[in-house]
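So this first bit is one chain, no partners, the form predicted alone, shown in structure tokens.
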Amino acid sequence: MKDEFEFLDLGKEVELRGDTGLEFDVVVVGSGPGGGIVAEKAASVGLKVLVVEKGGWLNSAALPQNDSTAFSNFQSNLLLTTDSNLLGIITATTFGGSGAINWSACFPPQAYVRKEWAEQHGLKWIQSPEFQDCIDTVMKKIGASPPETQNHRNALLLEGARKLGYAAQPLHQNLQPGHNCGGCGWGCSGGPNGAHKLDPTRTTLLNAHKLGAKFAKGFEVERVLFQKDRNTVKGIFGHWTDPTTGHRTPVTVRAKRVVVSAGAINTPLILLRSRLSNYNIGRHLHLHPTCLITSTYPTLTHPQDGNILTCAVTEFENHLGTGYGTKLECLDMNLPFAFNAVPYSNPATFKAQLTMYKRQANHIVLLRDRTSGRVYPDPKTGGPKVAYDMSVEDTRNMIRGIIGLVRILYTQGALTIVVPICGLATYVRPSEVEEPASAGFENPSIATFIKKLEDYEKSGVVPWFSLGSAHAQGAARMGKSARDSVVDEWGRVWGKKGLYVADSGLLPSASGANPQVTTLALSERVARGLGNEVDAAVISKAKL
């Protein structure tokens, strides 16, 4: 594909028309999903719309990236921990946001998630054909459809849930017909037939670019501007840096209207530099942890051929009607997710066990958290820092996500299952004369590796975790007042005027399911919103 963005050299803008000559209608600061549906429906009506990016642009030329230089395109090169190092916090950095190196699952809200925003967050339209519609009209843009094939690590999954009897569904994508790029973590290259991922560069960054939108990459935001009564939005201020020199230039665009779309890690951040005093702000941070269990078979799996994430095992997904428990579902392939799951005891054996790659499949166990953490500002550094611990409850209701799995890998053949608890030795499968697969569960090895899970279920308490989490939510919320949360249900900040969110930092609390779709259906309503009240005010003014 041609590329088809043109980013602006802001060096040579601030030259020819001074620090505050750049003046737009909307500035959205953040090119992900949210924000690229935003800048879509701003465009759409005629509106002059600026979309700012912190990181850089990868073009069809700079893919697929490979394993070292992909680190770039995340927050702190993928090095971005809770106070306490229980998680990995992976978040993206680049044009095109959390959709472009995402795994392009398709998972719409579900209906208990929508029944608690409704009833406890005061969110009635939630559960409305409304939402729906904006649900629908986002899966349609970006072209969400059944998935095409199962490869060995996801129909491994389905068929072991399958022979449990456990609940378990395919999962939409956001493809193009024929994609099968086992590489959409790294930024999709479109695999051998040139089909693609429809992420945000592809559909509604582009569509705003046909309508009129300006781009800037390498632009950071510190603040938004206000007007002398503080409340009134003004404009943004950050610093651009030149992609050859290196050279950061200060720059103030003038807009009446600010959408932050930075994503949850770094939206929180935007709105406490720009001096907002809402006690929400940064808080009812979700993480959805994710504890990653790794498998190995006698045959080949064939570790990076076929999509990602194309289906999902939803039995643990609601534990005893409460909303909250876990979804299993099939991780990357890429070289540092894989090698990270393999426990190290000595050089030889992790060498030997690195051979194992070919046979290697890896799974995550994925937690709708209750726990809710907050992201706040490094006092040395500003950049985020991220309170977060784990509650008994969703302790517990991680460790039954992976008993459940555990029973479906062991099911379908594992000769090797590592769990990442500190002082679980790995489960190794006797041969068959020792143990018969007949015999299943009653067999002792995997009895009793099973039951060492089932007293951490019960105390709910783990010596030690290796969690990691993709899907920061919340931090921004969506409510129906200033007391708990930030935004009303436009988005719009609570006593501001022209301040606006649309991330996922909306969502009210955990989704339970990847996030991209949810996300896209709240900032669609934003969107809508905008729209409205451009439309209103075009009428008004009409009438004067």
Ligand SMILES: Cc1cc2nc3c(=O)[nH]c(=O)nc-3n(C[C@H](O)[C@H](O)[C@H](O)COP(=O)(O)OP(=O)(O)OC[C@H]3O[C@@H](n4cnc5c(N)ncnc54)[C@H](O)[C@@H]3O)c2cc1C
Contents of the next structure:
Amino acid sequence: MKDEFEFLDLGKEVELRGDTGLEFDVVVVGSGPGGGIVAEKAASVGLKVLVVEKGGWLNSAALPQNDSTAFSNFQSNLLLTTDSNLLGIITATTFGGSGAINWSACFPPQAYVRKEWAEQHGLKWIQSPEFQDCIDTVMKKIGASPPETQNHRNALLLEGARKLGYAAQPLHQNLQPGHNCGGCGWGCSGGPNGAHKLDPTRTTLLNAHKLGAKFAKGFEVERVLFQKDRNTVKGIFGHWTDPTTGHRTPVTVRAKRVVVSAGAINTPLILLRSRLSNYNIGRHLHLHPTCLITSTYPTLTHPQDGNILTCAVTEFENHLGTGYGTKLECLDMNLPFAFNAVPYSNPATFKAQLTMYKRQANHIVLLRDRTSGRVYPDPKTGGPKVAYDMSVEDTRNMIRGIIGLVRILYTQGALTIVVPICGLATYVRPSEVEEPASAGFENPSIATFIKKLEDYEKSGVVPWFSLGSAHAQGAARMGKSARDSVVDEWGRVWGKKGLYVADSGLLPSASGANPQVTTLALSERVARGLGNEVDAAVISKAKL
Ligand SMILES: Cc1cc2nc3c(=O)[nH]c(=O)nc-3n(C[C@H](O)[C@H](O)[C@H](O)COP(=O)(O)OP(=O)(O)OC[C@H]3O[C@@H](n4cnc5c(N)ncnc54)[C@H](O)[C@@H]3O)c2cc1C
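Could you output the structure for the form predicted in complex with the ligand, given that the previous block was the form predicted alone?
All chains and molecules follow, beginning with the one already shown.
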């Protein structure tokens, strides 16, 4: 693998040019999918671009990561939880953002969600050929293509859904042809045949680099700076950490435009630290809570083989036409994820479960949450705190999805099924003699297990769930007015000249689908708007 990028030594730059000597046309804060799209566009219209990223770079020297070293590439070392400890939140802190470690599923925004955003959020263009062109463009940019194969647990999901008559579909992947490693959840090292995942470092950021954009890693932006009028952007301030000495240098970069693309958890914090007062900043945060279901089988499941997430069961996504519900998908089988929801009762049973790893498959029930929460700064550390609790409606939808998944896994011959609800014992399949497979859901053991889940569904109350989230979104959302949103429909922060947001924070509500394509498409539109502004400025200057 060729390591194409060069990163600025900001310690030297500051020494050379003084504290405020660095100047660019645009600073992009954060190098995830959203930031990459804007950086490429801004560089392509001739702007002098700097992309700053607080994390490091998973280049060939850093890869492959292992289960212990990988944690440092995530926000709060993978330990960010909601205030109520309901959910653990995963988001990457590395060059390429979560785009560099995600599971490559490319799920374009769905018709019913686009309709909701057009009708309920006033964003009519979301149902237009113009926005479809944004989606098509980003799908092409990231090389999204149909999956070449389905590994054991994805095939199991598709086949179980087929047998039960549930709606399901394969998902496009942003992978080079032949990529089949199954391990890029900790960063893609290309696998045995050298075919890579097409993350931002291999697509948009690389194109931006070729167009002359500059990059700085280890640079944590604290706040956006404004002119004396307090409304016109002047640049950014943050700290750059020297990768060899660990020394932190305060750095100011002057720029007429700042695009905040730090992700839905961090973008609101930067805006709040910059003393913006819009009530909506940090609110309307959606998390797509996921419940992780572990099952085991009589034969080998090859958990580390094949691409991670290549299909989705969509049967439960739109409960009674409300637009809300769940999708059933697959989980990365890296060990910390694979055993995350296995209950610990005593050393012997836990050890027995670990020995089943080669016969194990993990799936997720992914909820489109109507519930919204809030991200706000920890008063002590300034880091993210998340207030979020799930509504009864969302809890019921989650349980409906769990029941659907349990039916699929049982149909596909699961020997055990762990649903991580406190007090719910692991489902253990009796022998074929005791309960013949031909009796299906009439078998007393599975009927009793499903009945318990149905009771939770009816009450809408669950004693304790083990839930996770890899899809933070909203919290700097797009809308028609400052009363209910943070940015306008071109990603411009209300009331601030030269300040934009382009990342998963833009989503007006939960996407329901894995959000990288929606994030990219909305960011593409922000990038086009910025490009048009630059073109218009050039034309009006030429006329003078
Ligand atoms: C484990 C996992 C698996 C996923 N799988 C899929 C999938 O298969 N399909 C899919 O569609 N989606 C998936 N997602 C979600 C998807 O990756 C994200 O929605 C997407 O990456 C969000 O892009 P973004 O541009 O908003 O921000 P991010 O990708 O979060 O990038 C933001 C970047 O900004 C940096 N940053 C933050 N604060 C600062 C600061 N103060 N100064 C400088 N830099 C800063 C961060 O370090 C980070 O690199 C997955 C996510 C995770 C975590």
